[in-house]
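Below you'll find only one chain, the form predicted on its own, shown as structure tokens.
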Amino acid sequence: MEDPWASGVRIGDAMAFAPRMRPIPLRDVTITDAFWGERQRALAEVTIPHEWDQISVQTPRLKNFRRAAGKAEGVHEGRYFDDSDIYKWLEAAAYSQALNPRPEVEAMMTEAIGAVAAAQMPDGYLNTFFQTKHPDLRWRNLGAMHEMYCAGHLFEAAVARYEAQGKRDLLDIAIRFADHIDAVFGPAPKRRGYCGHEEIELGLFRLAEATGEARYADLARFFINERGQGDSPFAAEAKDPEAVKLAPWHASLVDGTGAYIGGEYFQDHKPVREQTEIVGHAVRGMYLFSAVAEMAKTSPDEALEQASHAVWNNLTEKRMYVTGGIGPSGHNEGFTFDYDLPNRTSYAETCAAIGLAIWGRRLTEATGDAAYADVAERAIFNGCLAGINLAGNRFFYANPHESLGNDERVPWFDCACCPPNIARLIGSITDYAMSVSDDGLWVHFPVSSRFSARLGGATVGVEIEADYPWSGTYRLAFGPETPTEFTVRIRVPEWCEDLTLEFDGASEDAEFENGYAVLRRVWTPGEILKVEMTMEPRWLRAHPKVIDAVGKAALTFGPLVYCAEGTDLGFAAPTLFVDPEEEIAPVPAPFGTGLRALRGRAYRPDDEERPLYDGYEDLALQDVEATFIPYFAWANRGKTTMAVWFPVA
């Protein structure tokens, strides 16, 4: 295989943004895949009905609307942004619903939907917390109670539900409050604002799309271009005592002089073309930057695509987990600084790790550049799955990247974030791996399914066998009703030595364009393309300066991160010494379903009898037979050390 990046960049050059290429409508796939069909499996019959108990039932998140409409006694109670979970769990709950129909998941939805609707005001207006609690402080702390976070999120679930259903109830109420804040917000006379925790802008970005109504677009970009200007909203809110009372937190945005200091956490400290480093909250950074993408796709602005690229690159060469994992610290549940990147106390939110993948895929379709979906594919296989237990009903908010045996996924969380965003990017999974343009097909990674595409101007039908994560190997199946030409990429991943493509046992050639091989032809019915990728379990280290890593390796396969678990080994997973240079073969995994572990030998320290101190050369190492396993499914057989970085012997 030749070089896949000697005709295009890696990343960091200018390549203009442009809308290159968009998702499959999910209505129209099919997925036979055995990873993704038993994820899939599990969100319909255990995920969402498990998150609606807990909506419903366990807490008062839905009764919440209930009491907004008039039809329940009582004032909010729980976090005021808890609607958000309501209008994440509905776009999960509709991306499998246009997968796997089940009717009593419809019947939830249109419980949830009925309540949503009853408790919208009469000018739009939709949030639980401040209707029934504060009604004459709407809109008086942006920086800190999340209205239009959560307003970004009913966004985002009723273009879903338009678009996987076909259904307008969930829009229609949509509509009506992103015209409400229309109407507040945007350049004078209106007010100027923006929200503290970022999210409406991507939700305002996909309802101008589904609607075509291009104020909701030109409002996400007020939005985004008024971020870190000066003269914060934010400030002027931490000096006023009605604000303050809702968040008292939110004082302390200012100093003693009254100065703005709180601006990072927000990534309110400069405007966005000025940004280069990734600062703050993990969440509200990715949600910002995805958000971006879209801006500088739909509206080309060099110094936005700069800014992305610089940001992009100081996250993911000096801020980001091998697993994907971002933000280390728990106590701005976000970023410190370079090289930051503990081990047992690695924060590395499932959301942050979520928003990340969210931020990859839109530069992947902004720049046709493989390099983003490398970073994507990282985030989803890992630090995003490891977020939620194999039967579908157990989460992690924070992701450990080494355990004593103290950590476990729990049923529910007081701040739910995690369990319904998690719902969602399994269900809206072939988002990530398949797109179309209108030139043909990109195969980001492969997952086995059959959907129908417009292609070179056709209705082409396609159909991809694949073992993935588990195999490099898979088949694409095209079913033009003529021969119709159009281009199929298939994306070389950053792990991948050496890409083959055949035709009929016939090596095929293809071109190299920032990281896909590029097949440009006249396809004929029934032609069966046959992609292998070579895939070999592979050590990695880090940047020295990363200092928990230093001396340590850590395993890879395909694009799986691996780790060791003291169930498997029988002694402390963090204690196992690991040699890069001994085989380590694929064997199927003690546990779960059709999961795959590696087994090689491996060391560990002989402590008997030894000193709490004594000289290097007498360290005595004996053979063991270790067995790793993918690091999303640690934690599924009850407590357990866990290391995913070895010392190497």
Contents of the next structure:
2 protein chains.
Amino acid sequence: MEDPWASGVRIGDAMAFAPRMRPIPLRDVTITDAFWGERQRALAEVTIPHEWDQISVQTPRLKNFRRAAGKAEGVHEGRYFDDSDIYKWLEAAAYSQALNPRPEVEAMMTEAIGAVAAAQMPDGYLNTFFQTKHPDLRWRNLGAMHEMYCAGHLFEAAVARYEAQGKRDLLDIAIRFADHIDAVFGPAPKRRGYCGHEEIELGLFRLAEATGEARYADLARFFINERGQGDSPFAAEAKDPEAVKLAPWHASLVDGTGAYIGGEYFQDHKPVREQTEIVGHAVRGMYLFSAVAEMAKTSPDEALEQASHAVWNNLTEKRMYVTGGIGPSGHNEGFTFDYDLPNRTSYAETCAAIGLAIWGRRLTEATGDAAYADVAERAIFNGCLAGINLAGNRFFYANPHESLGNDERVPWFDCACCPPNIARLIGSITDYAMSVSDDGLWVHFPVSSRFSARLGGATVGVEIEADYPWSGTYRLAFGPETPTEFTVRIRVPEWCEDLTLEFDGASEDAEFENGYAVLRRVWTPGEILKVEMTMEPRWLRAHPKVIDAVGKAALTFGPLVYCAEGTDLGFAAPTLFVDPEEEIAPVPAPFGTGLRALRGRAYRPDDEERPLYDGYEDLALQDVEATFIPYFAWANRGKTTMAVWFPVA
Amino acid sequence: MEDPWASGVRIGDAMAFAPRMRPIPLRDVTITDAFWGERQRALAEVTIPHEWDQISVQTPRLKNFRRAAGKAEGVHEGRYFDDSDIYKWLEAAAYSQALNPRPEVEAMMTEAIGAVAAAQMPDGYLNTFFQTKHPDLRWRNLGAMHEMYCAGHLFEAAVARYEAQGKRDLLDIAIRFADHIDAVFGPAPKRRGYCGHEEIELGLFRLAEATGEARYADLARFFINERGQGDSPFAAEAKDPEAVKLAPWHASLVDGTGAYIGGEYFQDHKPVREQTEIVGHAVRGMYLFSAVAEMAKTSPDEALEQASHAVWNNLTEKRMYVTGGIGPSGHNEGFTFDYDLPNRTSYAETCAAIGLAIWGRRLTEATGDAAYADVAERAIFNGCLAGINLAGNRFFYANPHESLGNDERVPWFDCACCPPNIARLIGSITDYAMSVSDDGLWVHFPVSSRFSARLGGATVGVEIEADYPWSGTYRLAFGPETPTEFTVRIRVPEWCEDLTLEFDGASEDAEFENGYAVLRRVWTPGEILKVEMTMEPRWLRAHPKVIDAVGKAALTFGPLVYCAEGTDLGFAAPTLFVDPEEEIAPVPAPFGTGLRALRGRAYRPDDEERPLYDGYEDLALQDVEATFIPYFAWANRGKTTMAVWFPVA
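Could the form predicted in complex with a further copy of the same chain be shown next, to go alongside the form predicted on its own?
Let us now look at the entire complex, which starts with that chain.
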């Protein structure tokens, strides 16, 4: 019998990958940041154990693996893609262990990985739903059943555990499954196909990079290239009674004439290189185009780059909430049409904002253009973080942009993609904040930390001191052993009117390139670079086709979008009128740890005893002192009304 | 064997009913009205045949009756309350035949009534779902299964056919079924119970009035009195496996502890006399309280009147759209909380607005207070009529109050309550317009017509000439054979700033009482009363807790609410800014027959090439000439954007 643990892959082999920039390995980073440090502390102490309890005790997710291994009674229970929740939790836990190691978390991970390993089949296949319920129907319904999606999350978790913790237990499992998939799918004579929910492409690229095995990247490219070319495999599945048995809704993908009508939802309505708009299921779209960015970055491909830019522009110029939330409709968990961004009914799935952050990061890495990091930052500090409470154990799946007081985060979901997804984002936040390239360091946004990186051919200790996102001022200290020439690039956020640099007390002129201040010089030990970005309360307006923002303004401060809650106002937040000319000042938030609120004069209608409808008169308004809190921190004090866009008095 | 056609009921027996006012029998009315005449023409020529096609050809509704009679194969198909659609269609057809008789419609009615008669069981029971599928489970699930609801619509149809057409074929069927129900339900030793969907109460009151049989009114009172008293019968059903088999969702009416949690949806959360807010399913609530008004009008009952007023005030002062649409949420097809009146997602079921018109009419009849007629008129001319297209063959079930262009009426619904309901309203519109009481005539709103009525003890011919709702001026001519003393009451609508009366050319002072101008005098043949109501375009504002109307205004003209459509504007209607100070003038509508539009200067944002979000500046606005059309006439020219509430520039 084949030894499931044998692998011919040599870890770390050099490959043709030449990304413009790479994240800084988490093992090399110490976080000292007030903002992210607190979130990562909650991640380690609260979120990871809470989600483990959900996965292993409250729900049968872990038990499904035991069942697949023949070590527990019964067959898979839950949703057919529930395996992915364990993988995403493992990925988050790996980051957290690199940052804040805790023996009890390592024990949970060991138990989980043991269960996963025991469940894997001799041929490498791994999916507890199919193994326990439909072993004969593997890969029979690629469109609906998420088999490759689950595999992709396994690959990402395995790479995270390997890179962040230096442990290859999960990587070996991933490699065996990847080899299995690579043996089944690919150019003829192998089988053509791709997954209904993109994710494996990203996982394969990461696996290729971690293992140096080009086959995995080739397979990711194959999946991307085949998507939307000619007949969709999902159309054939929709006519296959066995495939439909697995997911009856799949039959609705073809109409009475046999024509395929499901394409946009899966982004396979046309080849990726011909796409110009973001359509369909939002998370699917983000994961696809994130992988496309990876693909373009390793092999120049003008058509792919043009499609990426067109879709990105459509998304960020016409289909994105001010918070970086995306996908307004719950109907398809996704996109509708340009400027359709309703506030109260906004779906804006947490995972979709995370997907946007991932895509923005990948495009930043591929292009060195801060415009992508601007959007990633917007999503991270607003749409993503709103998905989790401050304590770290309650979650939003859909994120309203106006509430009449009926919304609250919950401990878990039947479809629980979001909780472990926000956990892995928080754990890996430095990947979005700082990068290194062959010629130096990139700071997209500052996270107080110490790390060492290869800069200009030398290993350089770097220390960042920031109070972000509350202050635009931060310091970087570099500690090369000897004077070393390298480039430091500091992002100039789109919200920042003026960025100045000071070098050891003297102002420093920098060139600006693609939204970064570029400092190319010889750095000597102990020198300190001070960055000052103007950061003021700033009122925004939206394009007037955004109907729910017509005549309204939204408040921002640096990367943060602010909202108002009824809890602070004493009346329904959506009826707060504002005057963008009034002064607004930062004040400590009335809750949370270190949060900053904004406060200033605003107005409320004088509504005593008015009839429901009467002859029009301008509203009588009363002055109020209004408190605004960061959008990500809303709904942390019970159910209450909330608004992001306020009518202008 | 019992003769199913024998009946001991004497038609027309005098009873204790003493309503303050009654409608004018449709047989005695000739409509000459441009507005309603056109709608009733479409009803006879288009709507009635179209709906008959849906009932008898496109769907198995009529076939279900043949199946119950053993004259067609198979068992009931469709929704278990589909019988009611035939009954409501028959009611509408009866009115239409009284107004615009057509032999082909009479043939349809004969066929339908024949099928109904053949299906009725020897004991009087009649419900094709239970007869063909669950004969052993009759009355086993009162909460979910609408058996009494269907019966109530049979009773209303039967009375309509008898009163409007003088034919008692359907009445005999109704009487037999009513007797059956009366034998089963009532005070001990009969069974306690009431229907999950109120309607039978209204049907029984009408049947009692038409037949003079007090038992039916007593049974209606029993159902109303028992509702919400002590244990709900629906709670016991929710624990009865046989009952739950009929409607699995019914099991969710009790929670894990066995506690009943379904009450508000059915208005049986507390006794009717203790209710103070309108809650739950909107149509159910309207039908219940319409019956309550009937009950209160025949037997003085202070607690019932107080509850009626409290619930009415809550509804009309806090939970009603400006169109008279009610029930904002699709989740429960009903009510949520005070001032929750979202525009884009408004459910505002057509049947609910019709129910509000019915309740308002019944309360007007019971109290003689025009405030109720004001609301009925608002619902009729806006929320109800929007449910049907101008041609008469397309319908809205839910009625948005803002559209981004995705809404259109359709020929029929799986749950098809609304199409025949709007048909019966249009057919019986004079019941809502004019009434007679012992001392004279009431004109709630004018419909050009000729009719004779018993006024002041004499039979008096009345002629009304109006151009309503386009003009506030109308004339009434009275033709008593000899001078006769009676009272004429003319409603002063709440939208009307000034109402003047002229009698044979000379202005006439009237007393005003409960919103009616009261003229008590001796009328001689040929005298003409001229009514002039100021009718000007009028901008409304809403209570500022109506969040979707904050900073906005809505346009009305007489009883009509106006809207704007993208078709006329050339841009998205919800981005139209208005200035209530600008002059607005009536103009012919660009479509329809005789419709009046309103036109005036308004504004649109200058939105060329603006980014999605940028620093706040007041919008640059351009002047536009904006056309507003009656809300009821929207969506008659294909899908387009629409708004009722406009931001004020």
